[in-house]
Amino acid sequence: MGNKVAFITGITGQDGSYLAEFLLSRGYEVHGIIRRASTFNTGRLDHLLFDGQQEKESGLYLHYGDMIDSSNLNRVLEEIKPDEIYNLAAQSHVKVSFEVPEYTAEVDAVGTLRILDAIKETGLKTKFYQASTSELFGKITEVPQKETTPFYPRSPYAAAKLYAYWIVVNYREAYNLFACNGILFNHESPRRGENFVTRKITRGIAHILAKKQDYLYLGNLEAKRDWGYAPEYVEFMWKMLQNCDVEDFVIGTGETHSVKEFVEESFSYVGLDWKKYVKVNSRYFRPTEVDLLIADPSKAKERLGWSPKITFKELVKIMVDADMRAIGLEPIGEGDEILKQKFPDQWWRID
């Protein structure tokens, strides 16, 4: 028997590159869609793919396609066959949603229902997980979250989530299929989008220090949320997918802390005093807001043994540090450090 085969949609972003080079580490061969455009758009995998300019054999495989496009999905899903099928592709930006809810619609929730009805159709053995969000939760009526918290989402990112948490939960019952969502609450890393807040801050930070720009705008500073480190939660997407029982989790730290915390803490980290350089700008708050995320984990825990190793303030240094480095400033170095102790036989590069 040979190796096991993969499908990751959403392969190109944080998660999906991480959870690529953690199955790579466990000897799969990794498939994953990307959608064609006039320029590269591969930079997260671009060291799985390369080594220095030449193409290296490195079992990932790349297809064009897009969550819009049924007989595109179904074609792929044929002909490689995946033991394991992740969902991760989304338009994933909450407050762009608002801008796009249908294209949101389309790609978050129809597109989730595509591949489902792809693994009924073709009648494939295969596992799916589905990358669901605390935003389903929305306006919160229980603290902490938890899988039996119901949900009241405020943004069409959320509808649209909700959407396909459902129809996992429905093709599940009704078909009998291995499909589960894994509700994971924030999780960030040196890979995360330049536009999601966290990066925008540690990014705005080694911008100042490189006298590139001279303040940071901001939206909602007061909005708390539960942040975690993107590789450990790639690693429990996998972990689901080997469980004998098919389940859906909530994955968190089981901690809060506000916008303004992170900010806080990034610019402590350098010496700088937060208060100079940041600017609240109206045009970065949401129609709705959701005010507090707190996940209560004690399942996945429980179930699979699953509990964070990197803290809130950890995560801080180590995403400073990244941008530091990226911009070629010298980086302060705990974040470095903190992860050669913590993971000293890591299997992601650190960025």
Ligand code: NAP
Contents of the next structure:
Amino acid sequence: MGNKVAFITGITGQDGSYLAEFLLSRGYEVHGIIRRASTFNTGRLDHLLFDGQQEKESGLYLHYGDMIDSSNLNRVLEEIKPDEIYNLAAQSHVKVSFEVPEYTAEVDAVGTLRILDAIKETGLKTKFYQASTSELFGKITEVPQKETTPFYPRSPYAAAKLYAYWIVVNYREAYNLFACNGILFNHESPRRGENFVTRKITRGIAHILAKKQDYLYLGNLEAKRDWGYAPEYVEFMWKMLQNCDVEDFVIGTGETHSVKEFVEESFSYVGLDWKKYVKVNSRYFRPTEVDLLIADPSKAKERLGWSPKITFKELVKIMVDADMRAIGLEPIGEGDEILKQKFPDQWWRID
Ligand code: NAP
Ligand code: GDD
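Switching from the form predicted on its own: structure of the form predicted together with the named molecule?
Let us now look at the entire complex, which starts with that chain.
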């Protein structure tokens, strides 16, 4: 039997790039779709595609495609016949979804349906992972949140992901597909998009230290999130598809912290007083906010033996170190040390 074949939508994103790296390290042939853009959008994958300027054979194959083009999705699936599909593509920014609600629904909700329907129509024998989200819990009805907690979406993004969640459940029940939802809480890394709050903070700190920026403008500092480390979460996506049972899982650390705590922790790591640099700007507030997210990941621990290694404080150090290095500053180094100690056999490139 040849190598297993995986198909990743959203391969150029934070999670997609780590997942591609993880699957390649396990011998998979990995395919992904990328959108045509006027600038290159493969920055997070370039280390897998090139040795310097030279293209390399890594087992990674990129196809042009888009979640709103079903003819393209059908064609790629028929051509590569993947054993596993990871549907990570999304307009993933909650605040932006209030500005482009229809597009967000097209990509995040109907896009998911397009792939599921292609699987059903072609009769492809494959396993399907859906990137569901803790945003589904929204205006929470239970603390902490687990697989059985009711959903109450608070944004066009979350409403679109709610449709995606249920269409996965429906296709599983109606057509017996191996399709499951990973309900992941926030997970971050040096590859996080620069307009998500953690990365905005750690990158802002590096710019302040390098005297390229005077202030950091943020929105709601009181919101609380359960923040984990992205490489650990993508490993779980794969575990879910190796599970004998087809079921949904919540993944998170079980700890929650406010945006303000993230700010305090990261500024104090580099010896700065955050109050001198952080300004609140109303343009970053959302019409409806998700105030508190905290996971109960006990099902994942009991059934699949998953528990995260990186704590909140360690995540802050890893991200600040990486952003300092990215801008040409000598990192403090504690984050790098943590990674070496906790992941001696790490499969991803440390940024
Ligand atoms: P991300 O960095 O924003 O990546 C999103 C990916 O989707 C990118 O590759 C993007 O391509 C692609 N994409 C966007 N619109 C597309 C379209 N119309 N057609 C094809 N591809 C499209 O997101 P992430 O943090 O890696 O998250 C991965 C998935 O997990 C998303 O579905 C997100 O909603 C979900 N999720 C994330 C978290 C988290 O904390 N990170 C938690 C729960 C769930 P471009 O590079 O071209 O923009
Ligand atoms: N982005 C951003 N920018 N958020 C800010 C800012 C700011 O300047 N200031 C405060 N915040 C607050 C937001 O209001 C929110 O309460 C919190 O910081 C986290 O915002 P984001 O980092 O944008 O992430 P998110 O929690 O809205 O969504 C992320 O996690 C979801 C899982 O819970 C995304 O990755 C989603 O795709 C994912 O589903």
